[in-house]
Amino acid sequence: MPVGASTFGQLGANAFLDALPRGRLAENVLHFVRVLRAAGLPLGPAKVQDALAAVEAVGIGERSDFREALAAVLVSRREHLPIFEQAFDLFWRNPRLLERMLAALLPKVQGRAGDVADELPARLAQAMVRAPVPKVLPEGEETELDATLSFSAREVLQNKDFASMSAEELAQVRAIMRTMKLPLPERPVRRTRASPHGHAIDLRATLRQSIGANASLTPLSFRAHRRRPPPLCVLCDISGSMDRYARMLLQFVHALTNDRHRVHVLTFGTRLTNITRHLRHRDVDVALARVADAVEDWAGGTRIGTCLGEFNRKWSRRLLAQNAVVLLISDGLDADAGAGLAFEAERLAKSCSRLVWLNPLLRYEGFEARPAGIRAILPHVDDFLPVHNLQSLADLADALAGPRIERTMQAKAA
């Protein structure tokens, strides 16, 4: 029979722990760790053993001791503590939070996220709905969870436009984005390292090996240039026409920021805002909440030329060193009708090794570069690609993974 919130509401703070059958406790702790893992906490099988050992040490007589014992072994970062606390109250069934869990699954429109920290993270709600409830019934009865949330297969979502997805499909796409990579070919840098097949002789290492050689032949040591991926700079349009796509793509950019070093993210609408340090927070919900607080021109107008000019003056030299790659995410619809945009786009293209323009308008088969903003930027970009679904992001990864950067650099040098 299904166990509802009222069953647990009738139990006291300590009575519900006493009601747990000893044989079921290990299974419930295992399910609780799975919920936390689904919510984003880095927990492996060893943490389950640590949690069981902690519970065995403190017992289940007091709810507070039980809670603190699990927190001590399952929470390793300060930002994970709020998720653990909410998951604990939900999993061990606080009925008042059950309504908030279900409400978090419903699509809603929010303005500036001033109270996001007090809301239940949607990914925790999704993890709780898919998880089994604690089993507190007698041994002979079985517990069922009547929550039938199903999602489309990944293959179906590959070519579906972000703007036409339901709330459930968007949740699954966000989970897929967190696992996507954006490979960039490694390029040689100035620093060198020891290498058996280097291009230059390492005199210091060769002389060191010759000490004590007793006039015998000493092999030469070589050094080669180190190789590392170039920096990545993302300029994301957050104007009203780009609102739905910008919200989804920032989920993807957050995964890139936490996956690799030297990733810089700036948003622009009527002004330019650097949100790199906000996206570096590992928790995607907290990171996007901080971005919402920092950005003041979300879903407003678009002044692409003015914002690119500010980027070229204030940020270009700091962020575009060492052959950086720039991703310009915009539909090119400029409120200033492209005034000064061609000059700033050309300057941006000359400052980086590769300028990739991702435009959601390319999803239309009959797309034509008629707006003035699009015609001003287009001659200066190296790649003009669509960005409106998962398949377009996969195509972007394939485009950047090949040796096209080398050919682009040669073309620019010529």
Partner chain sequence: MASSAQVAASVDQTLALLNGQDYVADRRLATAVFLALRLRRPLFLEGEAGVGKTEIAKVLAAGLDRPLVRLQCYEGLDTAAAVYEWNYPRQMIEIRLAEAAGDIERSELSHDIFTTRFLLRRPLLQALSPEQGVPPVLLIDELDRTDEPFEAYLLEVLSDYQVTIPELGTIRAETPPIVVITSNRTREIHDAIKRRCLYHWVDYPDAARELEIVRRKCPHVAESLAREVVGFTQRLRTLDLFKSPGIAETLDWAEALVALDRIALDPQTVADTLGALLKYQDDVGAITPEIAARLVREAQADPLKA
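Can you now output the form predicted in complex with its partner chain? The one shown was the form predicted on its own.
Below: the lone chain, stripped of partners and molecules.
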């Protein structure tokens, strides 16, 4: 049995199989779908029926047609195509072979559902080993934490730099972070809703009213534009110099991702990685473990210019539509000494509605924008804010709600 095939899938499909006279082919298609599911493709039981219908429609006379028919039904993202193709080649040659290969294939393509069962024991084991570290709070006990911490203890925690915290303090901060939110100011969108203070006349509602009421006067109904927070895109620097902050801030980012729609997260050091899907898992530990697997350049060097360039070319058009706000979390220390960075930063600033730079270095009183990387980015950001302790994160919401601190640092940098 391929790993990860859910019991739900088994039950539904087995019942379905019994009703089928098609024999071995149906069975093989079923197994193939299971194999793909184990390899991380999001395929529900209904897909087996679709796949069979497709195969039946095309016939099995021609291998390539058979293959494309299955692909059309079973692949729904471009990224999954290579996985499908590998699996197809292996499976329809010798199903036995594949089962043995699967174990090797698995770690590379982490599934979304189904593999939680595998990860949980790992977490348990981790929890055992970590036992001496005090107060890693289980879920649901955050409120208790508030009570146990005295006011002054909280105060200290609020203002202490992440980089100088003890393991215990970090654990407490992590628990607080999980409940934090970032209320971005809402923007009007093109969609409307009924509102007595609206500007556009709602003819439909007006007419309905006029029918019901037996009066010669018809009061007008109005509609106003709806408002909703803009999409958010987080670019988090995970290079060596940012290591301690990045590990903490990803907790915060995880809370953001699960608090609202339209949040995308990418990490960069020497390369760019989109970790949005990995962060989607509700459980912060599972989510961060997946991120750790996906990101290959933890605590390495930084090539900000190259990474922003890649973001601009490959992702900006996909993620920055509809007036997105970009949070750039980085200390701006660049191994390439800012080469090409100004150009890419300008492009990034022009592609989003607001570019917010969160920089832990800003905690120093006498911070000066000396390094080349910082000077290259600074003229293009809309807000430049510190992000080194809990207080700065809490202030973040206020700062973003207010008017932009528009390129004020520009003068300082010059």
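Think of the rigid core as the biggest set of C-alphas that the two forms share within 1.5 Å after superposition. Here the structure is a predicted model, which is why all the values come from computation and not from measurement. Residue numbers count along the first chain shown, from 1.
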Query raised in the report: Rigid core fitted, is the C-alpha displacement of W298 between the two forms 2 Å or more?
Result: no
Query raised in the report: Can we say the CA of R37 moves by at least 2 Å between the two forms when the core is superposed?
Result: yes
Query raised in the report: After a core superposition, would you say R226 shifts its C-alpha by at least 2 Å between the two forms?
Result: yes
Requested in this report: For T192, tell me the Cα shift between the two forms once the rigid core is superposed, in Å to one decimal.
Outcome: 2.8
**Report entry** Cα shift between the two forms at R77, which is computed once both forms share a superposed rigid core (Å)
**Finding:** 25.4
